[in-house]
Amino acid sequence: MLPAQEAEALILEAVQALDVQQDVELVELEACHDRILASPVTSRLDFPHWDNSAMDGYAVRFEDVKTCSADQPAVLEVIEEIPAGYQPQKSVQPGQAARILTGSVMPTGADTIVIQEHTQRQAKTVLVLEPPSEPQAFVRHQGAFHQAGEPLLSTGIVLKAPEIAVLAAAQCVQIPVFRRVRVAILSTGDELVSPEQSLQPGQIVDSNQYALAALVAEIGAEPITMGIVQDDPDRLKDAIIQSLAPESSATAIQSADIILSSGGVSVGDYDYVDRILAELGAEIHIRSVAIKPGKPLTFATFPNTLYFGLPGNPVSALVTFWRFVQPAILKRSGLAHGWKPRFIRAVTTQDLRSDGRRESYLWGNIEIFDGSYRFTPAGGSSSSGNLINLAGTNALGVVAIAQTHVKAGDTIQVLLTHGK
């Protein structure tokens, strides 16, 4: 058995990223969101893109208003209004002001805002009774935030509304992306059923093909469900080669770059995962990782893709997706930063109990108590045979080897199960 870092450097060793030239894809800005971005983006526009009014009040030279008070205002006459949108006609001269609001174009011959709190408007003048702090206060120059050519975002980037704020901002409408991860998920076991079909004595009902498939699509791959592949070698075998196949092949599914199997991964008589795997000339680098839940994982490599065998039992399913799987997926889909497990340090609620020799995960909920982080265990028994009680958390608490009993108000490592 691997230890459980052992095992995720080996994983994430073997992934390589989509490629920046083959596996890229124009969207429309409406389409983009939880993409990543393929390519640098650069914008023609400068922001902001010409000086503008911070604030509403007046443009004007600091020259004539630096020494006024309340006592000795400065009296300006005002020359113009100059609301949003607006090109301004006239140039401020010596004595002179216009009116400006907030995000306004600046007037030539103004250097400076003075901000409404500190006038007084009396028909066409204004007196201004408090001098600006500096010259150039409350003005937003051309290209202070961003200048033109420069690079305005890196590819690798998840999009979400500020990044896509900025696209739209800068007129980008056609956006390059990765092309979504394509991921071919299926159950295997004589015993399974589909959710629609009815129960008879011994078997159990396919949750892994949902959840899993569930999972994938929550961090922006494509999950291609396979459905259930009975208990037989060569039903298996055909199965993982249709997964396989090049996508010029007319009766198979678009290649995969990553198969989830569940179940058959084990050391029973009908698990045939790995001499399967083998036949077909995959490359077995993981039989077992020293976890509870989820010793049994295989993982191996083809020359494209990527063969995770799952525990068929659904609660260590979708413990090793999350250890495990889930960044697999995330790196390959071309996230530069963030594809790691997400471990922070939380005091437990409980007492948190274990048997120590393998590195345990117990499931429960992540909260933010009086500025730190607390983990409260899920209610009921933390058996791998208890899905039920999965349902609602988003955290896993992490039990160390050789450790059997973590008292509460200790301080314990938690992986975060959201995505990207």
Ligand code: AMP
Second form
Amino acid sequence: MLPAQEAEALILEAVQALDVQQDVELVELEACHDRILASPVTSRLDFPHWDNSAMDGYAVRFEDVKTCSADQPAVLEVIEEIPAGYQPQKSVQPGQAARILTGSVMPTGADTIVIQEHTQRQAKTVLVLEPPSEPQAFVRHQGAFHQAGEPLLSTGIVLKAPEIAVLAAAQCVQIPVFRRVRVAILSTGDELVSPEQSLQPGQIVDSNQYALAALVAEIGAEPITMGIVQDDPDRLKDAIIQSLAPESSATAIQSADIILSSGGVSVGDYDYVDRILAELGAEIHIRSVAIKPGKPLTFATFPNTLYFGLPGNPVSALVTFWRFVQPAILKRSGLAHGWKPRFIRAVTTQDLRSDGRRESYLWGNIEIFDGSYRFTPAGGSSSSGNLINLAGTNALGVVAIAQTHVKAGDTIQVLLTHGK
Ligand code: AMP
Ligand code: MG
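The form predicted on its own done, now the form predicted together with the ligand:
Next comes the full complex, this chain leading.
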């Protein structure tokens, strides 16, 4: 039984990020939200594109206004109005000013902005009642934010609203992003049926297929649902082969980067997974991890595919996904940062208990209260069979090995369970 930290390190070590040459696709700007940039973006444009005004006011020559005051205002001739989107036609000469609005292009000849509040307009002249603090005041210079040709956005970042704004401003309309990581999902068990089938005694619905597909999609990967596989070694072997090399099968899916199976990895009579993996030439690295729920976890590697055999128990399957599979998918997806499990420290509002033999993950809710994180475990039974009270939670509170009791008010580690 491997400690969780060691299992995490071993798994993440085995994950290779997608290739910046081969695993790239071009998507439209409109479709790039939440995708991961696969090559640096440069721009032909300076930002700002030209010198412009940061305020509403007047573009002037500093020399003309540097000594003015309310008693002795500088009197300047207003030669032009420069609204947004307008190219100034005139050059500001000594004794002149141009009316200018925020973001508008600086006229030649002027070097400084006098803000509107320090002026008094009189028909074709303006009185400047207070000098600007310094030459160039309130002028935003061409290229001050970014210079053409320099990298604008770097490989491995997630494209959210600010990055999309930058791409649009730089006129990038075809964006190179990493392809989605393909994750095959298969559920093992003779007792499993799909949700629309009527349940016979002893049967249960294959909820893991749906939950795992949702988790995979939530972090930007592509779920490939392989359905229910009976507890029959040959069928399971076929399903794994099909996930690994679907070219040889009738289905038109591509080979998976990661295979997730649930069920059949404990020491029950029908637990074939480990044996089949060995037969197919996988290297098995992990057979069990010292966490609760989730002890029976298999991790194996094929040359181009990672294999996670998750416990069948629905809560254990999700906890092991959040703890080990999610970081692996995120690292594989090409993210430069932010793929590691996100642990924070929070005060628990209730006593927490564990048997002390394994690291325990208790599901519940994290919230911000008075500026600090606060964790409240889900009500009812925290048995690993209790799928129902997992709904509505957003975090897992951790009770360390050898600890059996955490008192309300104590600070604990909490794993955030939602997306990237
Ligand atoms: P196993 O890991 O195969 O021993 O399964 C452990 C428990 O999880 C059993 O009660 C199974 O019926 C249940 N289980 C296994 N696979 C699934 C699944 N795909 N969806 C829901 N429950 C499952
Ligand atoms: Mg089973």
